[in-house]
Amino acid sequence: MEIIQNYINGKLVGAENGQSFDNYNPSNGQVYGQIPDSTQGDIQSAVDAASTAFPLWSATTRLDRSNLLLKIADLIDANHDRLAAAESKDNGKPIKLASRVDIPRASANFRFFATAILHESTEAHQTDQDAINMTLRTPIGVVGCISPWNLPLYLFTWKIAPAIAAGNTVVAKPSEITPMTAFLLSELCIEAGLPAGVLNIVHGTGPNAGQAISEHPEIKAISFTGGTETGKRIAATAAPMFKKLSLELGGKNPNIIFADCDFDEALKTSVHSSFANQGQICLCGSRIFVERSIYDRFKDAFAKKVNQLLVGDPADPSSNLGAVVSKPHMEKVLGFVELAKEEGGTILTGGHQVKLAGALANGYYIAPTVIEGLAYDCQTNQQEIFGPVVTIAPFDTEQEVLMMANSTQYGLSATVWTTNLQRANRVSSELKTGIVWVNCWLLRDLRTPFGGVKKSGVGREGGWDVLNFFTEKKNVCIKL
């Protein structure tokens, strides 16, 4: 039985109330660990530690901060296999995916921001009145970072690394569904010699620990990734307190395939962009629109390839999909499949729970599912499913597909497949999303702004955008 602990003021401790709750392995449905059921008192202890650490940490030189972050990155690399195995066990994803994507990206997050702070520059403006204006950036203070369960260490470090690199101290809460790698990161931070209180990791539920972070008056900024409804609650709590907010929320991303695309590349990548991480990535293309002249050909080829994907043991290198993250989430996703049938959809492939044999018989597995015949504005096409389920439909004109693509309350990302450069530019400019990939998907550069529009969020992460978020700008005017 794995006993997870909080990381507060440089030490590993249980919840102050002595309470804990179960941590499940999605691949077999079994309890394998205990998570601290932290409450307001634990958050207060973490804030106290962060407040005490802030003056010294914010005064630490950029080079010293950078070296500490690089040491943490080195330790992530040195523990790569252990972390990948833990991520797979905790989340249900294939271990090969965690090994190839999640853990290397967690290390890269620390390396990127460790080196970025060494290359910051400030703005200066010479005025006509013989004065110069300088723009300075200073860390905010104690900040809160709340991350989701789909890419646990990947997205946890995506928030923590820039926050502490910029000189802030952090109170962080990982998802209570996937806490293991955040706990292991605590151990690595202790080994790296990160000063006590700079990073505090508190485990627990959203209503208890998460709400306590949102409403704490000494936490000056909140960076949150997760569901739109939770984002609304955080905003309702934090906005009246004038906290800085960065909210990366839901998505219902269109994948638009024009007849002049590179057919084989569009097909191969669309299978990947639909079902990577069991479809549990906020950037997955869940609505596929195909120009009518190639619709039947693409649909048949797509369904055939999807039908060949292997749902299996996350530890088996041959598995393409593992388990979804939890039993309630599995039931939610399968509920959307039933809704699609009620709305007139036809299941081309999948649409059911997968039962594995032996020790994995009680795991949470879903066959990758493709549905056609649905109206663009039905509930299945408007609500975020966040699982291995996609819809596919034909379109006739650019205007039509743009209308359908932009019809949801979300606007996180979109993918466009065409070899016509003018069309690529035209369609990209008309899509109401924060990110557009043309002839590719999830090709990421950590220098670029990341985030959405509409109900997909507020603010941007990545590059200078997130370092600006975690600092305050001050203008200093000096008369010469």
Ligand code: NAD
Contents of the next structure:
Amino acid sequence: MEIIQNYINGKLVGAENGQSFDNYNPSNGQVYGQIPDSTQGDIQSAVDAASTAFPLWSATTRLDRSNLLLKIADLIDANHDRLAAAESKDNGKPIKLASRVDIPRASANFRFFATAILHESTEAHQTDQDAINMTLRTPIGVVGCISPWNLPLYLFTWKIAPAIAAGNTVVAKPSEITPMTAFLLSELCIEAGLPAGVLNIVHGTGPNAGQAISEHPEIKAISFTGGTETGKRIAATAAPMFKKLSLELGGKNPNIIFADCDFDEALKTSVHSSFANQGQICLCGSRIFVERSIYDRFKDAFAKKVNQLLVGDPADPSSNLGAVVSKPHMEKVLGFVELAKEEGGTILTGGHQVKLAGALANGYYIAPTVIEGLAYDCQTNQQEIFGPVVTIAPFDTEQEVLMMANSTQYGLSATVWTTNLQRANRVSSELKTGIVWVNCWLLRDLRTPFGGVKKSGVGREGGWDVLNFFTEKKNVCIKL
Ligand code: NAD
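What would the structure be for the form predicted together with nicotinamide-adenine-dinucleotide, given that what you showed me was the form predicted on its own?
Below is the entire complex, every chain and molecule, led by the chain shown above.
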């Protein structure tokens, strides 16, 4: 049994009530650990520690903060293999993906914000009436960071690193479905010598520990990534207290393929953008629209390639897809496949659970699934599935595909495949999303604004946007 502990005031401790709940390994359905079932009292202890640490931490020089964050980044790199194995075991994702993407990105997050704060500048405005205005930027105080299960350490550190780099102290909660690497991070923070109370990691469920963070009056800002319904609940709790909110929510992203695209590149990347991390990335293109003149050719080649993907043991480097994150999630995704059939869809490939042999027989595996023949406005094409399931449909005109692409309540990202620069520009500007990938997917630059519109969220992460979120601006006007 691997026992996870909270990290409060620099120490590893259990939940104050002594309660814990099971942590599952999705690859075999077995319980392999215990997670503290923290409640309001644990959050209060974390807030107390963070409040006490704030005056000193916010007064620590940028260089000292930067050096500490760089030390944490180095420790993540030094523990790369252990962290990748833990992430794969806890989440079900292929070890290959955890090794190449999740863990390197976690250290990159710390490194990026550790160095960004050394290059900050603020504005000054000269005023005609012989005065100068200068903008001061100060940390907020105690802030909350709440993250989901799909990219556990990657998204957890994407919030924590800028929050503490900017001089705040933090109460953070990882998803209760994938808490392991956040726990290992707390050990690395102790090793790095991060002062007690600067970062507090409290484990537990959304309704208990998560809700206590949104409700706490001393937590002045909340950065949340997760589902749209949870985001709505957090906003309803926090908005009357006028907390600053950054909400990164669900998506139902279109992948638009024009006939003049680089066919092979669009095909290869579409397989990846549909099924990477078992389709459990908020940016995955789950609705594929293909211009009619290449529809049959693309569809056949796509279904063939998808059919060749290997669903297997996450710990096996040859697996293309591992397990989905939990039993309830597997059932939800398979429920959507049934709904698609009821709505008139035809399964081109996949559409069923995969039963692996031996010790993995009770794992949560789903064959990568491609469905055609569905109306753009049916439930399957409107609701977020967040699993290895995509739909594919033809289109005739730019206008038609834009209408279908923009038809959902979400607006996180979109992908466009075309070699016509004018069209790329025109379509990108008409898409109602926060992010557009043209002839690529998930090509990340951490300086760019990241976030969605409509029910995909409010606010932007990344670069100066997130450092602005985690600070307050104050204008000082000096009459000369
Ligand atoms: P979720 O909303 O169920 O949980 C996310 C986090 O919120 C967890 O830590 C959970 O414990 C916590 N939580 C739950 N109820 C809470 C409450 N009442 N108060 C405070 N916290 C609470 O989401 P999930 O299932 O973990 O993640 C999947 C979702 O995340 C998908 O919708 C996906 O699109 C979205 N997501 C979005 C992005 C993005 O950048 N926009 C990135 C990754 C995932």
